[in-house]
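First comes one chain, alone, set out as structure tokens in the form predicted on its own.
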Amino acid sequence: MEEGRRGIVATVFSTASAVGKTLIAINMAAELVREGYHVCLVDLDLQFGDVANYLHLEAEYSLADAQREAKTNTEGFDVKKFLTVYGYQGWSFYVLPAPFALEEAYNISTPAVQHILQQLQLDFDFVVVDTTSAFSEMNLAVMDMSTIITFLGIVDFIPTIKNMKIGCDTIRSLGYEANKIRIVLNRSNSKTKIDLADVEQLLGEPFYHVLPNAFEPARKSIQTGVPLVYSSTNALSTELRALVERYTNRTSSHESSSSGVSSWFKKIFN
């Protein structure tokens, strides 16, 4: 990297659990490597982080170890010694896992995470951050540092959509530039009677990108520990690659259209 240049922080966030944040974050990191970037993936789902498990990594160190070292060795602290390398057929990226023990998660401080991310920005082109589903002090601080926030949602039940709208409105209220927040829909063709155009109308903007539902390829990816973008060609892996290409300006923007809100849906939220 050029002297004085900082890497991009790309954060994956959602207001709901079990929406695929970790799978998306892993594949974003993997695809960025395919495009030739130097990448680190940080697991900030502190209590229940699964990045290392998904990738079948036997990591020696975690974020908790990095924080302890940063506190005791302020001058000589080097975060790279706490990273674990994931490699597959010539592609590789680095991972900083979440704390291994639940009690360690409670001791992770926001200033320590900020310091660690700032160090990683000096060494990597992209720092991809997987987060927990909460507007915590730490997540807000990380979003402040981020160049891109992938706000991930699914359209399955009304409460999930309600939380997605609350989350979108909250992020907008933070005063970020519009192009910092990318609303991405996951599992778009899962069985539901809710029309996507209705949800877009509710959110006030179209989805930036739409990812299809692909349960079996996703299950196999987790089972084998190999990111979808490395191991298979299917609708989901294709759209994951397309999403990253849009982030790195290697393809033209997708078009999305919205229609009016159907009466039953509008009555619920108005």
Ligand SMILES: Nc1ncnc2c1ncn2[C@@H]1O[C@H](COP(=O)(O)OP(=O)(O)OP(=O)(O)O)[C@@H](O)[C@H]1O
Second form
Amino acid sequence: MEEGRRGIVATVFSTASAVGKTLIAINMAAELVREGYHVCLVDLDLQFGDVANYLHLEAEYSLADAQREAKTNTEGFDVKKFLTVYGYQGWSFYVLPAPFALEEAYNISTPAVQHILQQLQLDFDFVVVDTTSAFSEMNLAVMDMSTIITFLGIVDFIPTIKNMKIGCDTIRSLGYEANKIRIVLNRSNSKTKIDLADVEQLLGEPFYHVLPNAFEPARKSIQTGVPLVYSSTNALSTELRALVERYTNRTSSHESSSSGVSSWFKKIFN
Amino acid sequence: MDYRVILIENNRVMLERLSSVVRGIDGYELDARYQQAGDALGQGKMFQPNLILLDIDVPQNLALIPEFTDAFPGAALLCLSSNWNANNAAQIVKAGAKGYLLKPFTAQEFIEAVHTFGRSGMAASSETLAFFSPKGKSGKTTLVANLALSLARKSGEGVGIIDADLQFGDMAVFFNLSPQSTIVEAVRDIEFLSPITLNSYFLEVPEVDNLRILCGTKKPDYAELVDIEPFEEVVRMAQSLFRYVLIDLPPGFNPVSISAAELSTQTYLVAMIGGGFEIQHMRRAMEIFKAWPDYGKRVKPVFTRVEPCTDEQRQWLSREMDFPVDAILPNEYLLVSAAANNGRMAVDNRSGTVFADNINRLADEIIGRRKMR
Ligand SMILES: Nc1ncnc2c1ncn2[C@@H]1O[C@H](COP(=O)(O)OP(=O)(O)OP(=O)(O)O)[C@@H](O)[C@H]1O
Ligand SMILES: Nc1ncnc2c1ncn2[C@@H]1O[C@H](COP(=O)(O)OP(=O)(O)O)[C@@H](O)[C@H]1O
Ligand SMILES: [Mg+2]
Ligand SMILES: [Mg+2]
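What I would like now is the form predicted in complex with the ligand, since the data block earlier showed the form predicted on its own; can you produce it?
The next block holds the full complex; its first chain is the one shown before.
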């Protein structure tokens, strides 16, 4: 990799919980590796992160350890020391898990996370970030830093759709390039009486990509700790691969946004 | 019914001002007014009042409340003060007053105070139930909405929901309400509110006249406008307005969820069974609540979407949690989501289902606990 070149930050975000952020972040990382990229997956669901759970990782260090070291050893800090390798049949990627203790999670600072992500950008082609479903200060800072945001939604019942709409409008109001945000629908054929076209109309744009509902493969993937794109061929893994392919074919979106964290609140109201 | 009112107000100017408000309202007759409480106690009986307004900015008057209730057993006593104070409120209710009203008041505030407190009085002690979940999609809002309805119907007493899921509160959608005022305005204005004026920020639920809801923010960025101290004041004031206060919270540990849990008499930990790591997350959350000396009584785990929804399953979950699980709800996805989609709740629609039965049982337990105190 060229000196000073900074990798892509691909963030997975949503405004409803349990829509599949973690599953998609994991499979995005895994598929990028299959495509030959050097990838790190960061779990920013600080309190109840599932990345290490879903991958059955026994990590020695977490984001909290990295933050501690970054604070005490500013000069010599090397984030790589805190990563855990996930490997499967010759494919591997790096993981920075969420803090192990809730007290640690509560004390993670946004600037430390920004600093750690910036370091990772120097070492990896892709830094894939899993988040929580809230417009927190940290999520906003990370979205600012992101090259691309996968805004994930599902269509199950009205409150979720309301929150997807509010989330979309809020993200749009942050002033990012339209191309930076990809609205992806997950679990599309799950039980619901709501028409997708109506939802697209409400959101004001079509879904960039649609992922099918595949309950059993998803469950099995979590149970075995193996990403879907590695272990199985089914409608979901096929679409996950297709999504990642669409991302990597785009060269125009590789530029990283450099705007700092201004209060999102201000941005929304000007 | 016509009200015969006696007004005690030490400040001469204020006395005039309040008198003219009361005189101007149809159905209210101002029979006597005094600057000194002693005069009212000695002379007021002449008029057989059924409503007494007592100025408690005069500290000695607080101590006279029991004498007033003794001397005027047929009258409701409302205390008047120029500022709201949760401690005072609790004290006056214990002493026998029905409620508390900020002065000066408008005719409308006054009428509403009489209406709200006249029947059942202000809550001297309330059950405050906070609903915490480690992660979202726990079935928490569904539980709060249905449980509140059940509590309102079964107890007949005042039930208030505070939707404190600040960024993505769903309560308004669940009840099909379009709030003019939300938690943001309540928190903004709390300094100037009394229970009566706060009451109007809570929306009425059609057909359930003892259930009211303080809805969540309309946009996630408004969440920034909610500071913790005034939020806590809203909760405390709601406690004197309702017998049961249910607080829906954002997922995880954050300033709002922590402070609501601290203010609660009971904190429910809620998770939905989904074949993931939810039991593990609940155990981790429980560890934090163990810092409370009384956590064993105060924390109540609830699991939703439990199949099969049997007592064996509840016992199994209790063993996994190493802590008794208080309630389990069955997988009723279609029933509850259809109800929420239509702004109608499941329990009301169809009792006799396992879902409704378990919610109703939980409500009975809460009502029973309150009566024990
Ligand atoms: N396309 C899909 N088909 C079937 N099941 C899915 C699909 N996507 C996700 N799931 C399942 O949905 C559940 C929630 O997924 P996941 O944990 O990835 O969501 P999340 O958005 O990270 O949730 P949280 O906000 O709680 O962190 C998991 O059990 C997962 O296996
Ligand atoms: N007991 C249950 N069984 C099946 N689905 C449920 C149950 N309770 C809630 N749900 C569904 O789960 C989703 C999330 O519920 P909600 O109450 O909004 O959770 P939260 O407030 O924790 O996010 C909704 O689609 C709801 O209809
Ligand atoms: Mg997740
Ligand atoms: Mg909710």
